[in-house]
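Single chain ahead, by itself, as structure tokens, in the form predicted on its own.
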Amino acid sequence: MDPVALYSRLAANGPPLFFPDPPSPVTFNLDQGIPAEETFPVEDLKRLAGQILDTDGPRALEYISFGYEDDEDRILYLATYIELVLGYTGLRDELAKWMTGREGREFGADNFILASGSVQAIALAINAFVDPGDGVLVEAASFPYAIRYMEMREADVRSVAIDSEGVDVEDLERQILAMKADGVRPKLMYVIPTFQLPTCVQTPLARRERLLELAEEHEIVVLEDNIYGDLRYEGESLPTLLSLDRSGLVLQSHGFSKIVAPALRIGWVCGDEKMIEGLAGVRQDLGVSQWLARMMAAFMAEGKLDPHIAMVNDVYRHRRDTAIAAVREHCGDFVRFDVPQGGFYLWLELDDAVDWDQVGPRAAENGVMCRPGERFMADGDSRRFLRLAYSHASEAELVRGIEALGAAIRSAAKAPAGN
């Protein structure tokens, strides 16, 4: 297989989501939101993986948990099928207890469907509630995978302005009314209100409440992406849209990829049982791994998850602070940014004095990979941004990488008029 040819064929179907161009040698990967390897609970997962095989045996390696005394009984058969579609009941029970404590609402196992990471969770929600021609509202800068799924469903996707306080609810209302005026039914709203991707801003409480009022008034399903919501390093937590929901229209996607380890490939959607049934109705695979789901259920039952999140937040808080100091030292004259209270990224706005077209090539020459902001833009914003991921690199690599990025930016600065 020729990797360059394969990459070119994939890129021909749309902007590559992970690499800006056929990849150059990379010394400093400040591009991808990858968790730090040293945070992975390797010893706990090794222990629990073996423990599950010792206690559950072959059941842990099946598609679903058989073991009923009479598999021909219709009710028991249907219960088994439901577990295949929704995912291992033991993990959904643990998630229900965890979310009940965090969200201030009562949840049960049937409020959850497990998925192969939060990306599949988002895809399930889009497939369940969006038909060709339906209107979908997204933030003006957003998660490219989610938008790609919407486009594959032939949705009418329209962007809503965001600012330093998240989604602009006045513009949201304008866009909803404009859709209706065009004869388009606004069906789904996809938002990342806590540590938004890529900007890392937070939508304040008043805006969250207004967003939900609009959703209820116009009967719009709200898909709240909360994948970064637990990665908070300072400030008071804000109530999620799910916790504020009184209409049953909110679905929240989440997963273990950012807070435990990506290779688990276990995400979920939480919401009203009727809404979860809608996602189950469009599922086309055979569910998540029984083995890994049982392992994570045991991880949670032992009370490991919350202490683990506290530990990873300490790691990322130090990474964030290191990145901020390095950007201020090496790029400060040419970039602007707000300090995020959580998440994995700095959202850097380049000064007009910088020749944007030169930054990417010169950063690549210096071995720096950093995601250009237009990869996330849905509204054609003319400003130029870089999303800098600080989560994966060590603190020493962060400093060196940001120094190299700063050198690229400075070298791309336009000469003053008359020079």
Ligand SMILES: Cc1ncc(COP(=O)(O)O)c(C=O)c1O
The other form holds:
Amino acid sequence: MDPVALYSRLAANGPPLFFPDPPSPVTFNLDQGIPAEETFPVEDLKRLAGQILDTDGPRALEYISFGYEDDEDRILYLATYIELVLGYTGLRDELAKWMTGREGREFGADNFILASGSVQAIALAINAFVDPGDGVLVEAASFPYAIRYMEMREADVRSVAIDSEGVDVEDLERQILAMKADGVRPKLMYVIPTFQLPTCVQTPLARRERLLELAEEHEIVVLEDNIYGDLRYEGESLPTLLSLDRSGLVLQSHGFSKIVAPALRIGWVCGDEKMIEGLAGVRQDLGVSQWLARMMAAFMAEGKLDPHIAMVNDVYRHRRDTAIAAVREHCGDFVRFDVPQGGFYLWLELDDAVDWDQVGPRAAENGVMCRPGERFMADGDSRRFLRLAYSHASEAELVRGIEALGAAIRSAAKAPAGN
Ligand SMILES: Cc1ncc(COP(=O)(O)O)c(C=O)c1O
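Let's compare: the form predicted on its own is above, so bring in the form predicted together with the named molecule.
Following is the full complex, with the preceding chain placed first.
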């Protein structure tokens, strides 16, 4: 296998990953939104992995947990089928308790479907509710993997403007009406209201409420991606769309990837039971790992999740502050950004004084990988933004990487900023 040739083929057809090509060598990876390894609860997971095998034995290694002795018992048989399509009931029970506590709504296990990461959860929602030609609304900069699923489904994807306060609800209404005027049925809205990807902005309460009114009025399913919602380093939490929903149209995707560890590959969608059934109906695989789902159910039952989230937030708050100080020192007047209250990223807008076409190659020469904003735009039109991920690199690496990025940006300056 020639990895360079294979990379080129996959990059041409697959989701947008790198720019311009991964620099060689990559000394500073400020590109990917990957969690910090030192936050992974390795000891707890090691202990729970063994404990589950001791208590549950081979059942933990099955497709599903055959929780009955009598094969004739049809009801129990059907229950195991349901567990296959929705995921291990014990984990869905724990998630229901966790979500009931925080969302101010009652949830039960049947309000959840487990998936191989929230990416698969998003794909299930798109496949369940969007038919070819249907309209889908996304924020003007959004999660490329989600957009790709919509395109693969041959949806008519339209962008809704965002600003420093997230979704522009007036533009949302305009886009819905324009879609209808074009004879396209708006079916689904995919939004990341808290610590939006890639901008890290938050949509305030009034806009959330208006968005839900529009969804209800036009009967549009809302898929709220809450993967960064718990990574809050300061400020008051805002009610999620799911917690505000009275129509049953909101589905929320979430998962353990950013708050515990991505290799668990456990995500979920939470929402109205009928909607969850819709997702189960398009499931093509045989579910998530029983063993890992049981481990995470035990992790939650031991009360470990919330303290763990508090610990990771301390790590990332510090890292965010380090990144901000380094950007101010090394990129100075050449970039502008808002300080995010959470999430993994700084969304840097480059000053006009910088020759944008030079930034990528110069950063690559300095060994820095950092993602250009256009990679997140459905229509690919907006340049001059860089998304800097501060979550993964160690503090020392972060500072040296931002110094190298700053040197690249300064060397691409056409004239001093402001001249
Ligand atoms: C906005 C957003 N949603 C979902 C995901 C997917 O996470 P996972 O499939 O690991 O749960 C990511 C990962 O980067 C993301 O940025």
